[in-house]
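Just one chain is shown here, as structure tokens, and it is the form predicted on its own.
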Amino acid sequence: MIDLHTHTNKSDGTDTPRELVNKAISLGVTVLGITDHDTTAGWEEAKQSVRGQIQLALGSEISCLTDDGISVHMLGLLFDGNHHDMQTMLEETRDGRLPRMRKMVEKMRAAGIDISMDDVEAARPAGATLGRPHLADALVNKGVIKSRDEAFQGMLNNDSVFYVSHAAPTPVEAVRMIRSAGGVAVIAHPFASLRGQILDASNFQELADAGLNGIEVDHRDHNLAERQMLRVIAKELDLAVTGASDYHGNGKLNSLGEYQSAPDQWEKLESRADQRRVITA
């Protein structure tokens, strides 16, 4: 069972990287991608949780915008850690997070919702990435909405009146840096259209002259027809296809393991990095 996208309580899921690295042992996953947003602050106690049979495919995912605003998201893979421009590029991306995070929060206060930067610092575990997931959270908590999956077909979809962007680097940009840090390049549910705009077929050919070397396509977000195009797109463009669940942990109704990369697949993409770097027992 190889599960290439997940999240820990240093971004916006739930679980710290202990749990899940322990939660996909029990469940049988033999290889784990621990992705969280912008930071590779869980990579260290995640290897030190690794036993028996799992490995652990360390890496981030990486928010991007294209020229034309279109929110991508950049799954970096077994890339060098210490890599000094990639840390710096995730560092920027992070710090781009909090006055955009303020001006959500205004523009629902001027809207009537009862919110507050200091009821979004309240959801936010302490050392996390600050992300729109905190602030679904905050307004659960403060019963404006029931659940983080109706903020993000709502209030927080990339297409409402309180969405903000950020700062950050255009998917091809993301693409060349995770290249120059010896990691593979995948881009993650692109043709997820409950999240807002999303790319279109005619974008993959530049992503794929970057880097890219792979495609996320079996997803929970994508419907039978987006796979069945990714995977002929993946196909004509020599890309990867993976599958993953994008777990968060509670809140979210993805469940670990619930969609998964093949084999072979998993084996092209890692064979697309410099050097090996999966962490093993």
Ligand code: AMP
Given for the second form:
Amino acid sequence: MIDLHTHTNKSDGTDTPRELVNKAISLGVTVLGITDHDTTAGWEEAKQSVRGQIQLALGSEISCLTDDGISVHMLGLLFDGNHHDMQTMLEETRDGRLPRMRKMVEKMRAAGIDISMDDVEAARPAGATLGRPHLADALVNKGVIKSRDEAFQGMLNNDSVFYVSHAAPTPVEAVRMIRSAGGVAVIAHPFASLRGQILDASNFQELADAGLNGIEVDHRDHNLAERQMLRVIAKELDLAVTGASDYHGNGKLNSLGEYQSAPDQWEKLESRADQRRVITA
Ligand code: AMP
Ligand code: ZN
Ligand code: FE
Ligand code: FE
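Could you drop in the structure for the form predicted in complex with this ligand? We only have the form predicted on its own so far.
Following is the full complex, with the preceding chain placed first.
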């Protein structure tokens, strides 16, 4: 069972890296991708938790913005965690998330909602990349809303008046950085339209030209027609097709292993990293 896209409490998931690895082992996951938003902070603990048959594909889900302002998530897997420019890129995005959160909180306060940055910080685990889910948790703690899900269907949605974006690399820049750090790039849930505006089928060529290796096709935020379109694009551009859970612990309904990648597609990806970087016990 191969699940290449999951989150821990080093971003907006709720399991520690150790808990996630243990759950994956219990479930029979053979290759686990750990892809916290804009950080590699969970890698060390995850490595120390490896035992038995599981293999880790350490990575990060990089927040990107196109020149047209479309939000894109790029999974980088198997890159060199000590690559200086990659770490700088991730750090710049994390830094930008703080003023962005202040602005969102300010907008809410101006609308009479009882929420503060202290509330948000109290909801963020130590060392976690700050994100809207922590604001959602703070709003739940305050009794403003009932769940993260409710938040994302309303006040925290990309279309909401409270939404503020943050600075981020373009998808092409992220792909180039992942590849120059020796890793492989897989675009995450590209047709997840409920989250906001999405890429057009014609945008994939330039990503492939930049070095994109794969497309996440089997994901709960894609319907069957969207998956079919993505499979056609992947075939045309000779890209690997992946499936993954995007597990977030209790933070989302997604369950670990609910979508998976085929072994041949994983091999296709792994063979394109600049060296063997899979972690084994
Ligand atoms: P941000 O990175 O701060 O813009 O927040 C976006 C993150 O919120 C995404 O990466 C998702 O993992 C998470 N998210 C989106 N929709 C939901 C939802 N319905 N419930 C929980 N988390 C969500
Ligand atoms: Zn997330
Ligand atoms: Fe994502
Ligand atoms: Fe994700």
